[in-house]
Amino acid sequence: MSKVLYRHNVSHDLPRAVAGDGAWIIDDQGRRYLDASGGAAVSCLGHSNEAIRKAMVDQVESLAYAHTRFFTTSPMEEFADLLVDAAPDPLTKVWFTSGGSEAIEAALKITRQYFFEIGETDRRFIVGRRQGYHGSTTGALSAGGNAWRRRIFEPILLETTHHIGPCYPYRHMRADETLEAYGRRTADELEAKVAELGPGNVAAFMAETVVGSSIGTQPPAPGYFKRIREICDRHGILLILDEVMCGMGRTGTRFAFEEEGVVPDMCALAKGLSAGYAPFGALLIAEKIHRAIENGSKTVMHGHTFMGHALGCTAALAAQRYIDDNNLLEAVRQRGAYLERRLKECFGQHPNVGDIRGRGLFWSLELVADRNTQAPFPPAAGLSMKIKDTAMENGLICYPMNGVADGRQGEVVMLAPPFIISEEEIDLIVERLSQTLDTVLAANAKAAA
């Protein structure tokens, strides 16, 4: 029996992964998996890439770990001067470290230090959504909304964070709105929010700028975050994005939000930032806050062991680099839309898929036990587990999750392909993704007759 506490199920058997072919995940007894969620949307390039092993190889040859406090090192400036020249004002600076959690508790704690010196000392509140995630850390939890990963942890979470309603239109859009009212209106919680919290005692709105998993791959509504923007700016609240999941091309442009017309003041990376080939993340941050702290105490009251790791730096500058000369952008943008196609023309009338929905290559499918009035099926049911060990027997690696309508109900399943993927493997991916359903579905129907 194996000594490794697993993630989920903490007594079962995984197969173990010995070898990548592209899109595919090899194990020791030869079976092929055909990754459509890059695990958790980090396999952005697949599982084979030679340009980044190598880049790899040569750095740790040369060398693989310097303490921030003593070095820099080359492949951490040429990366922070990558990350910063595709980002629009004001944008200027990176703070590096090992994943997303701990890319979001940086931004916590960075923004509790501007405004410390700043003289702003009583901002103290961070608002995020219902059924937003940012992490597992202990701050990041906090600051997410998700009831089912917050439920056992709650009596330690920080009591300094508050939220509103998420930009689910599915759940939570009424009959008689327009796409862009409906986004007007969830947006007016956060004004509502911070009246209720004292406009100068919020620090900062924290949101996936393109929810991830905890509902299933959301857009925004047109015009929300616009708004958004507009209610932190008049209030002088920072505006956090997590693009962890979404980012770095995930939904066709380098940064989700440039197709919403805001910046924030800081955003959260990671995930397909090195595509997987080393843990890492990062945070850009805006230059006023930068500034403050240069001209404040000039030092950054934060840090981690491993934070700008040169084997890290060097697979994500390898990663993106591959990613602008491959074109791949305009790839993602491209197997997006036939994706998209593919997905409405398989699911479009299925009568237990109530939603399709997603942006570039990040998809998901929305599972009811009835589609005309919504209703999810019983948690009782465990059809997230279901179908992702019936997805693993198809040859099928898939991302579903449950609690999304509510924390406790609703069920999704997320595709995240790598950017890499061919048509031939889309219409595969559809293909097997529809015998799943169509197994444990059958078998849900029996259970319950």
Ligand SMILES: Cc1ncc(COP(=O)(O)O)c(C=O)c1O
Contents of the next structure:
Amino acid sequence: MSKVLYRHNVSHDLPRAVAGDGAWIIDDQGRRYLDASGGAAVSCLGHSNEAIRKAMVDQVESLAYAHTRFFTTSPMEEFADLLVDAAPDPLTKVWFTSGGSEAIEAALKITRQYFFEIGETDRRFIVGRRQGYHGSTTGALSAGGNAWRRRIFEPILLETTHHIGPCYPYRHMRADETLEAYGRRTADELEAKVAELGPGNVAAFMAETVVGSSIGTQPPAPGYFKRIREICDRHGILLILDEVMCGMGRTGTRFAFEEEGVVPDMCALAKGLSAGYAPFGALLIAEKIHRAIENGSKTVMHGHTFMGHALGCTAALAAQRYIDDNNLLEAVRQRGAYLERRLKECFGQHPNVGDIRGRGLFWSLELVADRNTQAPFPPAAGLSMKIKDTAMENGLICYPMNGVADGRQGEVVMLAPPFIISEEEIDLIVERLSQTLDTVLAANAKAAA
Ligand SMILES: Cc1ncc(COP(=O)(O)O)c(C=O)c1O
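Can you give me the structure for the form predicted in complex with the named molecule, which would complement the form predicted on its own we have just seen?
Let's see the whole complex now, leading with the same chain.
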């Protein structure tokens, strides 16, 4: 028996992945799995990208690691240039991490240090959103508002974090409301929360630009983030956008916030940033924040041993250059439109699919027991795990997630295929997903009868 403490279902046997071939993962029995979710929206360039492999081998042959207290490296400098050049003003600096949660922890601590440097030391509250997910470390979990993921840890989470409702039209928009009016009403919850906490006490608002797994590829309502930005500016609050899952081209633009017409004060990135070839993350930071530190303590009171690792920076540099050189943002938009069309054709009338939503190559089906009432399946049915397992038996990797409706019930199946996916492979994703849902839902109906 394995000595590894597995993450999900700790004693569950897993196939052993040994190779990659484009959008496919191959196990040690020679079985091929079409990776329609990039793991968790990570492997955006598939599993056998030669340019990234070669860049990493070249780098490790010269130098793998140099501590950031003593040295900078060319991959770190070149990647910072690439990222900052791609980002709009005033995002002018980048802080490197080994993943998404670390980028969020850095955002939380740099927020606090910023207000310390400018003498606004009462500002300590972070406002996040219910159903938001920002990572599993203590600070990131505190900022997130997913009740199920927080449940066991509530007693040790940060008391300085507060939450407003998500922007989730399928479950919360009123029948007599437009999408814009709903977005404004939801954004205005921030105004009310700031009034409740005291404007001079609030430091930052944190949200995923397009919500990933905890609602299921949910884009914001039009105007939502413009209104949020206005409220933040009016009260001197920082806007932190979490694009760990939705950023770096996943939704068809390099930064998902480009479509919202706002620029955050910090933006957390990971997952697709290095396309999964190395553990890697980053936090883009606005000019005024690093100026405040430069003119104050001069040192960021934070850091990790592996930050800015040369292999992570090399992988990210090669991945992002590959995306640019091969015009893959355009491919995301085109293939994304094809995926949307195929999903709507296949599942648009499905009795157990309540909503089909997403953007770019980032799509979800929200499953319901009853389309008319939007009633979710009971959590005890355990649909997510069954869908994941059955999909794998059918040679498909998708990302089912439970608790989306309210942190306890509600299921989505999330798709985030690589940017190099072909139309034939998209057809296969839809076909295998359809087979999978037929099998699982039929077994579920039989068990419930
Ligand atoms: C939106 C979002 N933020 C943060 C994280 C945390 O990233 P990591 O798992 O790399 O720590 C995730 C991970 O799924 C995420 O989806």
